[in-house]
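Read the single chain below, which is given as structure tokens and is the form predicted alone.
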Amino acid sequence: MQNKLHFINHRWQASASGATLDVLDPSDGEVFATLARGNAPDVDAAVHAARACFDGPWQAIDAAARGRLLMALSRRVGECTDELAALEQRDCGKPIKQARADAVALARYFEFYAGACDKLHGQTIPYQNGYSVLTWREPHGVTGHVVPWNYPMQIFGRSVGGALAAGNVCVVKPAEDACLSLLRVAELMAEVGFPPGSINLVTGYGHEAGDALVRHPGIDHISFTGSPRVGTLVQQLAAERHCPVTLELGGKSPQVVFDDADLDAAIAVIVNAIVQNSGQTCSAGSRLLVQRGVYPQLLQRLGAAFEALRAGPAADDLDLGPLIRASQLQRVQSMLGQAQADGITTAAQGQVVAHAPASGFYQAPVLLRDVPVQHRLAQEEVFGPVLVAMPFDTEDDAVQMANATAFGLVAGVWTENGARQFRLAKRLRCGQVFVNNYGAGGGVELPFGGVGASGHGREKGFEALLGFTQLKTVAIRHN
């Protein structure tokens, strides 16, 4: 059995309390590793190590040198793709193709931000005679990162990569369900030359280590990805000491299909957008809004696609792996049970393969039809492979239904009408709109974030660097 410790100041450290927690394989529910169970003293040690690095050796590394470090890390991650994917597969229950895609994306994030390090420019501002005024961007200092379990490598890359590129140093609290790949990445960062204290990982529970990180007065900026409920608590705690926060809090994202859409192109994308990572994706296309003229046809074709889907052990590399843990499976099954009790029709369902261990956390993909707009299944994030479909008549109906949740993360629009494409993109209340596609293949370069209950601030792309810096204005008066 593996025994994993905190990674602080380039050293493996046990928790100050000596406590540990178990790591379960979602494919069979068996314990295969233990983690250090961090708390406030461990977080404090990590923050102090980060501060010493920021005030010391980190200052000697200029922007171009940071870029070279990140590029070296990108190459090293690329060399370790298979190793990292294997860790992610067992830790998170991801089919190997998904785990490999996440490792490849991680390398790409570091590559992108390596090239951005020395491109973060200020401005000169025309002002009164006798003055020269300029601005420059400075790092916050020590940034705290709470990384969720659904895409640990990708979210580490977009969050920590951006923070480092902007000149910060980082303390990371990974989700207790998904730490192994990130601990290995931290080790790789030490190998390629990042100075001690520039990256620190404290493992443990959110209500212990995560809470301590958010409360710590030495954290200058917080990046949090998780639920709206916890995001609210993070904001409240950060506000007590005026600490800026970037929040990505999930979604209930609509796919809007008009009667002129190319259904052949849309169907595979719509299916993938809900079953990828077993539906455990903040930007999952979990609501399907279809114009009434093509509603029966599209549901029939989607039903056939759903019935062909198979869920099973991660090592089998099927369409879906297991959900992350028993409590998540129970939540999904409870919501499906409520749908059944409320008379909502199951249009189609995939299958869990017969040899899948009964102790694993498996949920077959489900397509529900004619779901009322205000029903819980159409309003709340299920975080499982459940797609809810509903018809609409007019463009105005579609917009009203699409915007009828508290969330506003992503939307997909399927239509060949160019004017309608732009109208919908403008009217939909969300942070990203994809027209005749969904997700744009990941899009490391594309700013990502939401509105409303989906959070605020942006990650990914160059825009993320702005959030990881603060603007300083310098006004010089000439004699």
The other form holds:
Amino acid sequence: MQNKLHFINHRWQASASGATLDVLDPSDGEVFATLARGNAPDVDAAVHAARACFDGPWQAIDAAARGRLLMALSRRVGECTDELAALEQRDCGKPIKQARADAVALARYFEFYAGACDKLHGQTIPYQNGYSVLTWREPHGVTGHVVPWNYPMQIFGRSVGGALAAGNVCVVKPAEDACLSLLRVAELMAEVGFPPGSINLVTGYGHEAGDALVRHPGIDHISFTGSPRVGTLVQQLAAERHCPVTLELGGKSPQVVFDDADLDAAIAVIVNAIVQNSGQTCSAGSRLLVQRGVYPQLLQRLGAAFEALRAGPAADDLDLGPLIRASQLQRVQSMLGQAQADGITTAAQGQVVAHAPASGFYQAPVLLRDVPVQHRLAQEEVFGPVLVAMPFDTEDDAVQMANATAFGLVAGVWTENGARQFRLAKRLRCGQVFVNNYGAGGGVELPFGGVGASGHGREKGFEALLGFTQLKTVAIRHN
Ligand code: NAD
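Could you drop in the structure for the form predicted in complex with ligand NAD? We only have the form predicted alone so far.
Starting with the chain above, the whole complex follows.
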């Protein structure tokens, strides 16, 4: 049994209270590790370490040197891909190909932000004679990062990578279900030369360690990725002390398929967009809007694809692993139960392999058809492998239905009509639109974030760096 501690000021530290919490393997439901259960005193120690670093050794590391540190980290993460993937597989129940993809993306985030450090600069502004006016992009200082369990490495990479590149230091509260890979990454950061206090991880529950982090007056900026419910709480608390917040919340993202779409190209992508990570993806393509002419054919072909899908233990590296925990499985099953009670038709379903332990958290992928636009299954995030399909008639109907949820994270459009591609891209209310693809391979360069209940602010890409800085205008009178 491994007993994991907080990582504060480059030292492993138990919680001030001595409390711990259990870590379960989602593939069999067994406890295999414990974590320190952090609370306000542990967060306070981490924030003080971060502040001392920011005011001290961090100031001696200029932008190019920060870039070299991040590049060294990228290389070290790359060397540890197998180790990190194995940790993630056990901790999160990810099939090994997904866990490896996450570790590769983590290295790529650090590589991207390494190159960006010394390219982030202000401007000079033409002003009245006798003045020189310039702008500086300054770091916030000590940034707080609340990370969810579905893609710990990728979300840590984009959030912490961007914050460090912009000159901040970090205190991170990983999700209680998914800490192990990130604790190892923090150790790698110390190894490649990040100074003590520049990266601190406090593990524990959201309502304890997470709440303490969000309330802490020493946190100058908060990046929160998680549910809309907690995102609202975080924003309310941050507002009380005027702390800037970036919120990356959920989605109910549509894939819109027109009659003229290349179905051969679309089908595998549509399946992957809901099956990847067992549907526990904020940007999952969870609503399928299909023009009526092609609806029967597409559903029949998708049905065949769903029936061939297999869920099973992460080590088997099948199409889907288990869900993260029992409560997540219960949530998905209760939503499916409601669909059944409301008379919604199951068009197709995959299988859980027979040898999957009964104590694991498995859900076979499900395709539901003719789901009414306003039904709960078409409005709320399931956060499981459940795709809801519905037909539409005209382009205007498609736009209206696609925009008919509180969310607005991502959308996919499938059509060969070039003018329609642009019209849809303009009219869909969301942060990213993909035409004849979905996700574009994840691209760390591509700014990501939502509108409405999906949150605000952007992560990923160069754009994220702007959010991790504040702008100072300097006007110098010289005559
Ligand atoms: P969650 O909101 O319950 O937890 C997210 C994080 O917040 C965890 O670290 C948790 O410990 C912490 N937390 C919980 N309560 C808190 C509180 N009161 N104060 C401070 N922190 C608290 O969400 P989850 O179940 O971990 O993740 C699933 C949700 O996250 C889904 O809705 C999903 O769409 C969303 N998500 C969004 C993105 C994105 O980039 N938009 C990415 C991943 C997940």
